[in-house]
Structure formats: C-alpha cells, structure tokens
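In the block that follows, a single chain appears as structure tokens, in the form predicted alone.
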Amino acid sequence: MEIKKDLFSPLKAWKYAFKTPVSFPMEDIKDRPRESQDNARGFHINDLSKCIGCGACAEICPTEAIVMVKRKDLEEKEGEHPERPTMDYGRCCFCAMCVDICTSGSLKMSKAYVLNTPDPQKLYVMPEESFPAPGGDILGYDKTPESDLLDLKRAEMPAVAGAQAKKSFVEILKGYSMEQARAEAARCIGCEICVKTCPANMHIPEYIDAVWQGDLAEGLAQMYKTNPLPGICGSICTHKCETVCAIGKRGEPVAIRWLKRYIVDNAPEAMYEEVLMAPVSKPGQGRVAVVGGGAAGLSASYYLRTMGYQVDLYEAKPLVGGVARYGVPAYRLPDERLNKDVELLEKIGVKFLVNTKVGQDITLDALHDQYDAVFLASGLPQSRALKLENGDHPDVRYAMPFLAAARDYQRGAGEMPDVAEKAVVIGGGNVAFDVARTILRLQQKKYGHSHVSLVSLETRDILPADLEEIEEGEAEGLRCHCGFGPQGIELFQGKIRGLNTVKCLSVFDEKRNFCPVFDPEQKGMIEGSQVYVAVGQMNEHTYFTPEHLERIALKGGKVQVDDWGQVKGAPWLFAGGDIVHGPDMIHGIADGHKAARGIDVYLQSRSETA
C-alpha cells in the first residue's frame, strides 16, 4: 500500500511555537549520562593513549570536520606525531568514517554524552576517553572486520621455500609483481610517521604512491633525492620504517623495502640512468677523498657529485660494495644488484681506486695534501674477539673473514670455505644469521645434508636479528639454542667436540646495560666440530697515526663527529657510517648525504673567506 506524506505534517510543529523551551543547568546533568537510542552514534571519544596522530581520520572526513592539532604536552617521539584530532560539530555528519579507518583503534564512538550549550565555539572540540561526559564506555560505534577500511594483510611476497631454499645461494626472495606491488601500495595511508624513523628520512610515501599510479620514474626520483643505492635497500635495508608504520598498529605493516625493490627492478635502464644523471654537476668545485666503498661512501660519492666535485673512492679490497659486498650472502642480495648501483655511479664520473688500503698504501696524510676535503668511512672489517677456553683452536672461526670467503666462492673468486659436517654460531644477531645459514648451504652441497646449530645469549622474543632472518633460518633448518650463554670449547684427542654452554636468566640490567646473568646449574654442550663467533664488529683504525689521535676524538672505538661529520680536532676530515654509529646500512647512506652536505658547506665557506 502506498504511503502518502500528509504536505501540512511540518505545521504540527507550531504547536511548540509559543511554548518557553526547558533547559537544564550542566551541572545538574554531567554526571547523568543519558543512552540513546540503539542506533545513534554519539560523540567520538579518543584513547590518547594508543593515538599517535597518524592523520588518517582527518584524511578521509567528508566533511572537513576534523582538524589535526599539535599539543603542546606531547613531544616528538619515534612511531607517532605530536598532533591530536579535534572534531568540530558543526560540521560532523555522524558518517564514523573515521572510525573504521583509525590505524590505532583508539578512535571510537559514545552515547553516553552531554553537550549543552548555546556557544557554537564550544562544539569544537578535542575528544578524549572522558569526553564528552562521564560513563563513556557506553559505545555508540565502533569498526567492525566489515566496516573497516584498512587492509590489514600485506601482499605476500613469493618466495624460495626453506628445504629448497638452503640447496643453493640462489636469492630467495623473487620480487613483487605489478599486481602485488600495487596492492600494497594502496594499503599506505601517507602518514609520514615512517619518514621520521627512517635514518636517511626517505620520501617513502611519495615513491610508494609513485607505484601505486604506476610512474616508475617519479618513484625513482624521489628514492634518489635521499638514497643513492636503493637496489642494495631494496634487499637488505633493516627497514626501521616497518617498525613504526601506522598499519602495523593493528595489522601488518606495509612493505616499505620490498615496494622499493620493485621500483628498481621494473624500471627501464634508459629511465634509471636518466632519474640519476639530471642532477649531477660538471666537476670544478673542488676534490674530495673519500676512503671506503660501503654504504656510507657510495653515499657520499653521489651526493659530492651531484654538487659539482671531483669524487675519487678508496677501497682496500678488488671489489667495492663494502659489507654489502663481502658480507651478506648472495642468497639476499645478489650481485647483479649490487653491480647496478655501483656502475652508475661509475657512470656519473665517481672514480673507484680498489686494492689501495689507505694507511698502507697511501697515508691519511698524503690525502690531505692531494684532496680539499677527506670522507672517512672504512666500515667495521673486524670481528669481535670472544674469550673462550680453548678459543685459539685453529677450528674457531670468525664471521667476516669467513663471510668474506663464503662471497668470493659464490661469484667464483675462490675457493669453497672449508666446513665441518657439524658446526655451532655463536650470536644472535643477522649477522650470525648470515654465517649460519651459509654454513647450511656449504654444508648441503659437501655433505648433502646440514646440520647448523646457533646459540644465543638472548631469547627467542628478543633476538637482534630481523625476525625474517630468524624465521627464514629456521625454515631451512637451523636449530637454534636461545637464552644460553657459551662457556668454552670442550676438546677429544686435540678436535672439537662442541661448545659447553650454561643458561642466561638475563642479557641487561635495569639500566639496558649488557650485564648477563646465569644459571650455573644449568649447563650442557652443543655438538660441532667447528665453532663460530658472530658477536660483533671492531674498527680497524690503522690509517690514524699518533699525531692524529692527538687530535681527534674517539668513544668507544667510534669516530667523534659533528651534526654534519665533520670530525672533532680536523675539519679537513669528514667520517661517517660503521665507524660512527655502528652497523647499519640505511644509517651509513644517511651519514654519506649528510657528510657531503658538510663538506659542500666547509670548502664554500672557506672559499669565501681564502
């Protein structure tokens, strides 16, 4: 049956005209909040706590109703921005799109509210979990798995299985695909919360909506803007970006490196070559040294060049690449990539001088006197030495010189290291990871099985190596012995038996210093036949003679520099990466931009004023 509207229904409401309308003081309300009926939202209530002003909510408002505001009592801190959403009233339409797109989950709707008042001003306003009234936990809305609008699964990335994987140093990851990549893409909200984290402040959200509409070129642009070596990133970055990604709050986060990958991977070599080449400068604004062609060198380099001087490169070993290149497998970062990075830099006039160790076959000095300015940036070559009982048995090995060995048989240069049919690693960070799992795979080609175990200080849940390295390990086999500490190396008729381990209780005191405590009770031995040690990393400061270390500073080994490298006690030389801030890949190309943006400054500054 059909429903007719009365036309003259609205003059119903003149009977209400000339009545004097009854309002109530706010006082004699607040603490009576009223509920509403079943299907009214209410006003938004906020968990300031579980916020961290990500933006989204602001975003996605069709109303422009909600306004993001810096509070004064928030400071800057990783993984959140100091602003909060306001919400103004006037202008809501109740739609709660902001609510299923909350990143945290800490925006909600309440019914139990009290807003009262004949200011309009006053419907402006921040929203908290006591706002607007007291009793806000009777909820008026919130998302749903139906209604919400992130998608919180990233796309998968296809990838070599564990069992086949450890047959061979082929890369075990295989790369996005168009359709993948674009999916993932769409899942960033733009947030800008990874840039800051992010040690080299990359233009993350620019070059992940650049492979979301499918320009190559503008992606290219804005990695290079900040990272002259996105093919290395792409593979092996330590991704701190993920770590505080918006999407990661609630689900998992986007994959930054692995959209970064595709960029390089899919873009034409035409389009490469000339995203690079646009800002490169003529050489003519001076010389400069730069000694070391890892990350932060290969840094340095490019951005020295881009500003119009002339870049010669000192590498000790044949190849350049540093660490990237005589430490992490081929099985994650191959060298085709690694080639590609380095040979346009070749192509933009950086001159690679290899096999010339500076401190031996040309003093640090004798750089001063031939360069405007030096970039020191040597990396980390050493191993760390650990004190064991029966340590200097010539079975104990040491994770760089064999990574080192392990790389070069990989691209043919030498010979297969030789390995035990049983070994023990000792460390738990990715670098440990590296030795083992290369381990497995010699093991697998000599033996035709493996048998790799890993001992670890830490626990499982808190191990320092990427929880993909761990799983990958694991996956291919690696028996990993977490939470014990090695205590020395049992020896049978002159061999090595295995590593005599005891259990730790604890890694750091309350102030996170290492402190280790253990548990002599519990003790045991793993079996192996060759040990390794992966605990860490040490300068190798042969280049500094005494004068030098006269003058400049160390801490803890580490170079001291200032905000833009310049090292204290010589402003002629510049240092950055491994030797200052310890290993890390994003941080030393961070260093090398940063360090040619100071030495840029210092030799125009002393050029005005020669």
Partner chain sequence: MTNSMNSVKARWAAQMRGMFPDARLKKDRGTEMTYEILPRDLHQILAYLKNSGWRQLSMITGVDWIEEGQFELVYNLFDWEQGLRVLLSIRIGRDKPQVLTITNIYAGAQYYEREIHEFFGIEFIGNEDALKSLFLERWDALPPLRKDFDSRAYSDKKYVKRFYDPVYGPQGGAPFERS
Second form
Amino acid sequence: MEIKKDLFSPLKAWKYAFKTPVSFPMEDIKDRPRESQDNARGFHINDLSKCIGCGACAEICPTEAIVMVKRKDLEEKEGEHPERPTMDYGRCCFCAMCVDICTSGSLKMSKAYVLNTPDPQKLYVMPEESFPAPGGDILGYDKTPESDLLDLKRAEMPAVAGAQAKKSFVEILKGYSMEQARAEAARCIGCEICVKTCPANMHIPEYIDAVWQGDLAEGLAQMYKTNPLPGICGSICTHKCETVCAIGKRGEPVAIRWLKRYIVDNAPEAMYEEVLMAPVSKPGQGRVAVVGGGAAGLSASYYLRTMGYQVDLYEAKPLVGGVARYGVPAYRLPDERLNKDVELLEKIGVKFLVNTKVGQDITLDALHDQYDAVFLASGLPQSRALKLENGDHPDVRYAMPFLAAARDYQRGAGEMPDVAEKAVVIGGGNVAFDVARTILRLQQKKYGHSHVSLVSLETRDILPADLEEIEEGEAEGLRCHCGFGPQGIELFQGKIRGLNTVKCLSVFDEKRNFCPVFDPEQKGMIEGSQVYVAVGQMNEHTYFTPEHLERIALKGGKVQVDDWGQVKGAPWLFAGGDIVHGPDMIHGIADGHKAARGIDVYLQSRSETA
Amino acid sequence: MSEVKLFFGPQHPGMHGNASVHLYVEGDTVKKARLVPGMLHRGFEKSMENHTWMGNVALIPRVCVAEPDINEMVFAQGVEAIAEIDIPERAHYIRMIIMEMTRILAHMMSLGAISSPTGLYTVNHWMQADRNDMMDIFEEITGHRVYHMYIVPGGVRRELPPGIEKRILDYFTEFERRIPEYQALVFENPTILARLKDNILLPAEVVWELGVTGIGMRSAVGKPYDVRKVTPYARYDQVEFEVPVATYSDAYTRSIFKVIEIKESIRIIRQAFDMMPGGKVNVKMAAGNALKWTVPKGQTYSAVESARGEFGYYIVSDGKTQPYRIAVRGASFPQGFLGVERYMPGVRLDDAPLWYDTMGVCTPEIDR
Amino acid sequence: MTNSMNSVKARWAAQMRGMFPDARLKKDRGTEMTYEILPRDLHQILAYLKNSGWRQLSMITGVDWIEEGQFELVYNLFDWEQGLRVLLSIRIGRDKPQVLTITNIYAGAQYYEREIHEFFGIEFIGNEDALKSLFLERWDALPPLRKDFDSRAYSDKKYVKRFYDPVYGPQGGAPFERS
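Target state, the form predicted in complex with its partner chain; input state, the form predicted alone:
Let's see the whole complex now, leading with the same chain.
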C-alpha cells in the first residue's frame, strides 16, 4: 500500500467541528434516555394474571437472579402456584432465557434500561405489566417460535391405525420405547403444578425425572408411594395432571400418563420384588375388611397391608379390578397390565375373597363383628336409567352390564354379546365411547362390517369424553351425532327402528347447572335396531340395613365421610371411591390411600385406649 | 542509571482490560516486563462446568468484551461437533454475518485504542461513535448491544428481524465512505506514522517461538494462515475474500491490516446476504426443554479466526446437562505472557502500550 | 478437506502408527485427530510432529477425571500448512501428579504449564517458573479446576451473603413472603 505523508491530512477531521454531535447530552441520559431498538432486552415485564408461578424462569436463570416469591394476595388454586418471579438486577445478565422458557408466555422484556440507584435493595424487583423506568411500558424482547426453550410437541406414541384397530381388542397404544420415553420425560420442567391437582398427589416430577435418568427402580418406588395401581392409571387415568400441565399452556402437555405406563411396562418382575416387596412386613395385629375390588379398594388394601395389617378383600365378581376389569375394554387396558398391579397385592399378602357379595353372601354387620375396621368401596356397578318412550323394549341395553359381558367375552369367560348390525349409543362420556367402540369391534367380528351411531347432548367441542377417545372412535368409523337430545324409540312391527332426536341448543344454564334446552322443530331419527344407554352410573347400597341408614348420612346417594374417609355415624366404617366422590379412578386411589391412613390412626388410637 | 519499576495498568488508558504489566525501566528503555493478570479473573472455566449447556450461552460471551461472539461461535461449533448436529444452511450464513460484524467491531475498538498510546483521541471518539451505530444494529438483531448471546448450539437463537439487511448494508455503505477519513486521520498522519513505521517488529521466528496467530502471524510469515481459509468453518469456503499477508511485521503493518480486514469483512457480509437461503435458523440441540439438554460423551477442540487470531475452546462432555470441562484458548495468550516477558524488553517506555495494542493483546481472554 | 489432503493425512497417519505403536487414534474428526499416547512417548512424538509441520502449539489443557483417579493433559498442535490439528492426550495419576515440561520443544508451553500447575496442581519438571502463582494471588484452597473443589462452598465460606426483599410490587406495597 502506498503511504502518503501529508502533514495536513489529519486536519480534515476539523470539518466535523461544525456538525451536530452524534453523542447524547448528559442531562438526558437518566430521565429521557434514547429509546432502545426493537427486541431490546431491557427490564422484565410480567403479566401477573397470566403467570402461573411455575418457576421455569428461576430454574433456567444462569445467574440465579430470579427467585420465586409467594404472594399473599394470591390463593392456592389448581393449575398454578401462588408465587411470582422476582428479579435481582444486581445479578441479572439480561440473557432473556427466562422469557424464552416462560411456559405461560407472560414474561417479556421492556425497552427500559436505565435504573439508577445507590440502594441495592431497589434493584430487587417483582416485575409487573410495566416497569417503572423510561421505556418500561414498551415491549422489547419477546420469544419467537424458534427461540423457544420448551419442547412443545409430544414424543409420538406408536399406535394401531383406526381401520386396523377395530378388527380386534388388541391395545391401540403400543407404549413408548426407551428413547421416546426419555425424550418425552425431558420435556418436563419439574414445576409440580400437576402434583397439586392430582387427587393422589402423585410424585409426578420425581418419577418423570427417574424415566429421564433411565432409573426405572426409582420411578417405580416413587409411583407406589402414592399409587399402587400405576398400570391401571398409566392406561386409563383421567389425567387431570395433564390438563393443568404448565407445558400445556402453549403446547402439548407432558404425556404423564404414558410415562407412568412406560415404567410399569418395562420394570421387570425382579425389580418389583426388590423395590416393593422388601419393605412389606408380615401381618401384625389388626384385621381390616375391604369391600369392593375396584381402584379404591385395591389402593386401600395395598397401603393397609404395607402398614402391617391383615387385609381381606371382598369382591362380588369372580375377578378383582372393578371398572378396570369389567368396564374398560381391553383395547384401552389389557388384562396383563391390570394383572401386574393386582398380582403385587396378592404377593404382599392381601387375601381376595371373590364371588362374595357383601349384603348378600355376608352382611356388613358380620364384617363389623369379624374385623377391626371395614373399608367400603363398592363403586357404581349399575347404569343410570333413562326415561324414554318405549325405553322398556328388550333391545334397549345398559352400558355396565353390556361392558361386563363384552369384557368377559374378550377374556374368553363368556359368550359374545348379541349385537345388532346397526346400533345407537346414547351418551357423550368415556363410558359411551367404550360401549360404542366395543360394539364396533363385535359387529366387525360378527358381520364383517360395522355401523354404530353415538348421540350426545353436548356438541363435539364440549364432549365430556377424552379427546383421544373421540378421535380414535371417529377413525374407527364411529358416527357421532353431537348436540342432539334423545326423544324416544321408534318401533316398527315390535322391533326398534331407530332413535328419535331433537336438536339440543344448550346443555347448561348460566350457572353451569345441567339444564338442556331443545329445539322441538329440528327433529330427526337415527337408525339402529339396538339402543345402548350410557348416561351415567349408580350405586347399589344393598348392604346398608335400615338401622345403618338411621346413623349413616347419604347425600344424593353419596356416603358422607370426613377427610380421612371415616363414615359419619359409624367410626369402624370407612368409605371411599365412587360411592363417595363419583366416578373417577385416580380419586378412588387417593381415597383408598387416605382411608388406609385414617384406619391406621383409628386402630392405633383404639388400641391405646383399650 | 538505576532501574525503576513501573506499573502499566490495571488503570491506564493504554491498557485493555484490567491487567498490569510490571515494567522494569532504565532511562526510558524497558529492561524487563511481566504481565501480571488476576485482576480480571472471573473463574470462567470453572463456572462453565456449573452451568447448563444453554446457560453457558449467557456466560461465555463475557470472556472477551470487544468480540463476544467468537465465544458463542466456538462453543456452538464444539457442541455441534460432539453431538453431531447438522444445522440449517441459513444459520451458517447468519453466523458468518454476525462473526464478520463482530470482527469489524473488534478491529474498530483496537484501531481506536491506538489513540491512547499515540495521543490522538479523535480516532477513538470516531470509532466509538461508529461502533455505537453497529451495536444498535446488534441490539435489534439479538436484543443486546454488547453480549449478544445469539449464536447457540443448533444454529442461531432467532430469525433476523425484517428489514435488517437494508439497515446493515446501508450502514456499511456509509462506513466505507468513512474509511478514507480514518486513513487520512491515522495512516497519513506523520505523528502516528512516526510511532508505527518500523517500530515494534515481530519477526517470523518469534511468531513460531511464541505461537502467535492472527494478524501478527500473517504479517510476519507471509502466508494466509487464517482459520477461515485453512480449516473453513460456517460457510467461509463459499465466499470470496482475501487475507492480507506480509513478511515484514511492524506496528504499522499490523494496524493497516485491520483496515484491510474490515474491508474484506464487509465484502463477506455482502456476499452472505446474497447467498443466504431461506428456511429454519436453528434445530434443537437435544430432546426436551433447555433445562434437560444433554450432549453425548466426547471431546473436541473448536476454533475460529478472531480479530486477534486463533480462538478456541476445548470442550469435554460426559453426557450430562453441563459441560465436564471447557478450556479457553485466548488468541493473545502467547504474546500476552511469553511475548511480553521476552520481547517487550528493549522497547521505549512510551512504546510499551503501543506494543501491547498492536500485538493484539486482549486481557479478558487471557485472564478469564 | 480435499482428496489430496486426505491422502497426505492417511500417509502421515500410517507413518505415525509405524513409529509409535502405542499411540491410539481415539477420534478422527476430519481436520482434528485425537491420539491417546503414553506419557513416556510424549516428547518423542512432539519432537517428531514439530519437525513434520505442526509448528504451532495451540494450547495445553488439563481435565480432571476424578472418578478414574487421573488427570488428562491435552497437547493441542496445529499444522497451518495442512490445516490439520492433532490433540495428544496423556493420562497421569491424580496423587502427586508430575510430568516433564515440554518447553524445550515448544517454548510457548511455558505459561500454559504454569496455568495448569495453578489450576490443577500438576507439577512440570524442568519448568521452575511454573511453580509460581499466575492468576490467583494468595490462593488458599485446592487448585480450583479440580473436580473436588466446590466453588459455591468456597464462596459461601469466604463471603458474606446479603438478602434483599423485593420492593416494587402491586401499588407500591409488598405483599410477599420469601419462600
């Protein structure tokens, strides 16, 4: 390069002496600072009403500047923690990873960047909708889909396609492989919002973490701390946990239920023995009778037995399992997984007395005499009736007996229920879909084709059934008529021709009470020569004698109990599950666990006073 | 004549970062010199072991203040090498644009820094004003002016904002107009030339002895030993650019090379914008959320060409959510320590800051 | 990497195998080859490499494999002409770790060795300078890059922690409770 030495060339700079300076006046810097560029990572702003207090921001913060702080003005409620993030700007490095990982999308950054104070206390701030500094009300940095630090998509669950699925009762969801399970588990941020919502308060983050670490034994131990039926729950739990999952705020919730199933499916027999059998002692003092072999009864039996009591479980049917055994079809929950749960109970010494119906084969008072305490969890074995014109026709069937018969047939313990070529199912819950999809399969087997219509009051978007039930059902060819009310059954020559319907305008009133409104003008008929009713279940309190009922309170058919399941008016009697809280598997399991602790306290206090 | 001990830094206008060179001076000739670091030591390498892979992205840019993105780049490249991640094509081009913009920032900083040893502060004021506009561009792209945290394992953190191409290219059009003014101010200035020309020589033997890289090496050995050319990363093998070389390395050559490199960087940026394909800008480096990202077991050394030479990280992963070990090769480590010790003696006292500056010593990357 | 370079590399790798049968090629990443070698071969190999084009020592670094009771030292060499990097890894025992200096081959190693001595406590025989402290003045604990040095415990012990309460809350009040 040629070098020019010109004594005057530096003086060219002088021309800038007469131009406007590019620098900023000092006096503006504090109060009227220049506005930042778009996307500037300034001080945080947080929409406190949207924030769910999951703490992901605090978890990822590389400088530990974020501390979750409990707010006294927020109540403890489902789906959120009453905590909100506070930022220590003495530590914060403005990396915005908190913004990128925010589950609810409430946390953002403003354009404010001037906060001038000699007091370090003033740098510790709980951000709100705007930041008290110049530019604090202008949005700066917000996440974009590519900067998101959460994984919003579920690991895909291998499943049998609809057309193939309806040809048999083989389980549809194949279960996660190890890689899929670990990838799914890695989506969890461990916020514990699900734990609060789960009726059994299962240690969800712990067992998900165990899956992620590849430590199945730890996962198994964590599950059994609060739930002795993880196999059943892993298949058919109503997964309230997933409904509130923080990841579900913007994406697909973590597949908590499937991860639970992954542990059960993959934990070998020996691991069960090592992790779960070892801590169980031989039966000591105290005998407890459990009435009903459903989820609540099995759960109570497990915990009572691990507490050292001798447990006898009375079951009216030939097999224990309750709804899991006699309601839910095998394509959702195969017997093998159910057996895995039940066998453990047998191994630890719970005695099953099957084909024994309390109130018929043995009285409740006899149990009272023979045992120190009785846990009542007989469930809701009856279908609720529906008043319809011609509803007493023999081809009107009810869900519970039908499902039980179909399930017996699936395990080779009974005849194939007689299904017609065309059938109509009334109901919009999971049970209705179970019935409809079971009929589909039976028709397929019997006739080589299928034709099932499902009629529900609710429109598709508010159907009480799980979305996967609806989607799978539709894929299998189920005809859903959502938003119609059943009026009556149309007969022709003594046989059912179809179900008359009217359009349902709304199901609930403003107060969310059940109060369907119909439009009598919009009529229709849905063809079918059998009608199945699946509009709810009922209990069967045949074991209560009039003397019992004088002391025991029933409210709307539900047994009234205290927090620990102790029946009001009969201290020796505990109750739980569907007869107390209505139909819900995981609630039953939680009731069983609580009642076990309640019985333990009751028996301990009794032995102290004796 | 008696020997006097002087502290050049940590508080000295000619010192970059808070280090101190202890000078033993006789008359105005340096007889002995030692770099004494530690004032700026932040324990980065230990700290990196205690941060998640993503959390490290917030930490590592701080290793070098003037040129933070090289840290993000070597870290991201190293992680991608170990985890065998292929990143989207577009991300490579965005990375090149960012890397070249930072190179320009760093060169402007060090050219501006000539001002303090030579007493011409106008250079620094100009350079800082022009840097300011470029940092605004960075703020729009990445959210921050200095520590961008933009290049992440798997690509870049987010898409370029709309309209940024025009803003960047307009900036460089204006900046190119300014370059002759800088040249007139600095390189045609007899007082500065007197200080730079034939002063503070760096012979090729010394380059090899110390392990000097970057401009120092290329101006002495006469070969285009630039990591971008020798082992091209990102898409440097797809763009055309020249690497200035010389066989006589004095303070002047090393300084004027920075101007040439700035021009070449602008050339690369223009080509990158032309060649940049559309599509995604990143892939997730692992399954799940950032708290649970892991990198498979393995180790690698990842290097880039920084404004001062070969800058690299040696990264070891043991398969967990945090690095097992990261070692930083500060580009100016060789000349900063052994260079100061062996070759600063002999220069005049007033040239000591100029030696430090034109040898490209950056304290924060040495004392990390 | 072009084909001709690949063949040069292959030829060189074969030569390396012939001369140093104990050197194990651990990983080949195209332009970066990692060899695990025995400490006693280190100087032989370095001298050979330096004369074969690897004129630059990029860095030396240590890794503490505490569970295996070993330190790993990685010598990082670069050949600017071929664009080929060689990482030589040696393992030494963790108690009283000692290794011979390489400053006689690569003068630039002097301060890398000194840094490693300071951060890992590895002694470099023949490099007296390396025994002096460099970054950490009056350090009073384990060499800090050892895995058994817990930086948080150290800082908790050494410095006083300060606690603050958040001030800016709804309506300027502070209905918070530190959890």
